[in-house]
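For reference, the chain that follows is the form predicted alone, supplied as structure tokens.
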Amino acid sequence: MKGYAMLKIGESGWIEKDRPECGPLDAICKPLAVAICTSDVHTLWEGAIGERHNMILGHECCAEVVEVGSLVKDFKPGDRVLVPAITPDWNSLEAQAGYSMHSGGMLAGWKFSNFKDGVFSEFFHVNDADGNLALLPSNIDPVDACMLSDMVPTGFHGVELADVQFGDTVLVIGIGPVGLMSVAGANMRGASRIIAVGTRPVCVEAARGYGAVDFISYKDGSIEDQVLAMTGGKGVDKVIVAGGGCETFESAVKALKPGGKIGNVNYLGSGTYVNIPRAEWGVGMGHKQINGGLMPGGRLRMEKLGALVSAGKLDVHPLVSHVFDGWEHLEEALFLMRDKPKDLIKPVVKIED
């Protein structure tokens, strides 16, 4: 089979590999559509997870099942499925402890394009098919379905980590596709006011549609100063970090009320230490909680989030700014995500006929 791979840090291209083998609990799938993620950019060009040689990239797609193992009960060849970016081993101790995304070690639920081949290939392997796949609702287009692999569950997990409650004032830092889903999730959770940090007009327009009411540009001064000015010096109840870098936490802590919570779902692709301002963190005693987490994966999560889209409660289509047809455009879409033109939110490549 052919796949689009990271050859080494900074270099990528199409390679030939053997089709993966299907274990008794597993499935082999072929993509119907794939989406490019900023994580692919971090991995390939920044070397964020270290050197990888001839590793097929990609972790966002929806797919058709082509083979299942002898012990798989709920899926069969021909089923069209949602595929989460995180595919835990559900019999692991970490999963039993409630942290399935870390099954087998920290972040080890993230398998695709981390330590096994990803989904930018004619066929790919899914471990624990009954625990990780979900049937694709018939009224969800495959292009939109790709948003359910990572963007929706990651953005919503930021809302969960920040513990957004009814009436909260929420700051969302970064309104790329993940941040946009954090805006949508905070709105669904009952936030009374959502302040979004972002500058690209296409993202600002989408954030407004998802429920953001105020906008901040880092070009206009520090985030925290603008937030404090907007809130009469009080700050916000919750902060969701969906963009920026290690330095962003300084602004998040400074903009947060005592007793508030920060939920980080941003992939910190570079840097050594996260900046936490001592005084504004209450010299360590300000009850300003910082929670960072990898999105939960698995079938139940996919079924529930898919149900939101299928029922019309969540419209993910505004995330999709560019659609390509055919594998031959995969590299173009990947480079587009790297270069991030002003009109970009998310590129998707359709594979099905």
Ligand code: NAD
Contents of the next structure:
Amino acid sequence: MKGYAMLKIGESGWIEKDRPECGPLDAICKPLAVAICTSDVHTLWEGAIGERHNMILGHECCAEVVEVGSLVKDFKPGDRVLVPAITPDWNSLEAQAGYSMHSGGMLAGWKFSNFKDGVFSEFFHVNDADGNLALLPSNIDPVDACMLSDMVPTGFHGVELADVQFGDTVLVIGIGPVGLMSVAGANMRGASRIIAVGTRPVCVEAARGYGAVDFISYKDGSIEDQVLAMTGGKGVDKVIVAGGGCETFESAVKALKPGGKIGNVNYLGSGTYVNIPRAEWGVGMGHKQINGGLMPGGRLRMEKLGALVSAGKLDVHPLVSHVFDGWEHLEEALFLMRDKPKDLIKPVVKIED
Ligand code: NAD
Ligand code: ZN
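Okay, that was the form predicted alone. Show me the form predicted in complex with the named molecule next.
First the chain shown before, then all remaining chains and molecules of the complex.
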């Protein structure tokens, strides 16, 4: 089979590989549509998870099942499925402890394009099919369904990590597709005011549609000064970090009220330390919590988020700014994600109708 792989840090291309084997609990699927992620860019060009050779990239897709193992109960060939970017081993101790995304070790629930071949391939392997796949609701287009692999669950996890409550003022740092879903999730959770950090007109327009009311640019001075000016010096109740680098934590702590919470879902692709400002962290006693996490994957999460989209409560379509037709455009879509032209939010490649 053909797959689009990271050959080594900074180099990628199409390669031939054997089709993966299907274990008793597993499924083999073929993509119906795939999406490119900023994480693919961090992995391939920044070497953020280290060197990988001939590893097929990609972890966002919607797919059709082509084969299932002898012990799979709920899926069969021909089923159209939602596929989470994170596919935990549900019988692991980490999953039993409530941290399925770290099953097998830190971040090890993230298998596609990390520990094994990803989904930019004619066929790909899904471990624990009954625990990780979900049927694609019939009224969700496969292109939109790709947003359920990673963008919706990650953006919403930022909302969970920041513990957004009714009436909260929430700052969302970074309004790429993940941050946009954090805006949407914070709005659904009852935030009274959402301040978004970002300037690209397509993202600002989408963020407004998802519920952000105030906008600031990190290019116009420090985020914290602008937030404090907008909030009468009080700061915000919650901060969700979905963009920027290690330096954003300093701003997040400074912009937060005592007792506030930070939910980070940003992938810190470079740097060694995250600096926490001592005085604004209440000299260690400010009750300013900093949480950071990998999105939860798995079937239940996919079914619930799929139900939100299917019921018309969440429209993911505004995230999809570019749609390509056919594998031959995959590389173009990937390079677009790296180069981030102004009108880009998320590129998706349709494989078939
Ligand atoms: P993106 O690059 O499209 O969006 C990030 C946005 O942040 C961009 O618009 C950028 O202009 C903006 N930005 C850059 N510097 C900034 C700063 N200093 N302050 C504020 N904004 C700044 O990326 P995305 O696809 O939306 O993903 C966001 C992050 O989430 C990425 O790092 C991605 O790798 C990560 N991610 C994490 C998980 C997870 O499970 N935790 C899953 C998927 C993606
Ligand atoms: Zn992703």
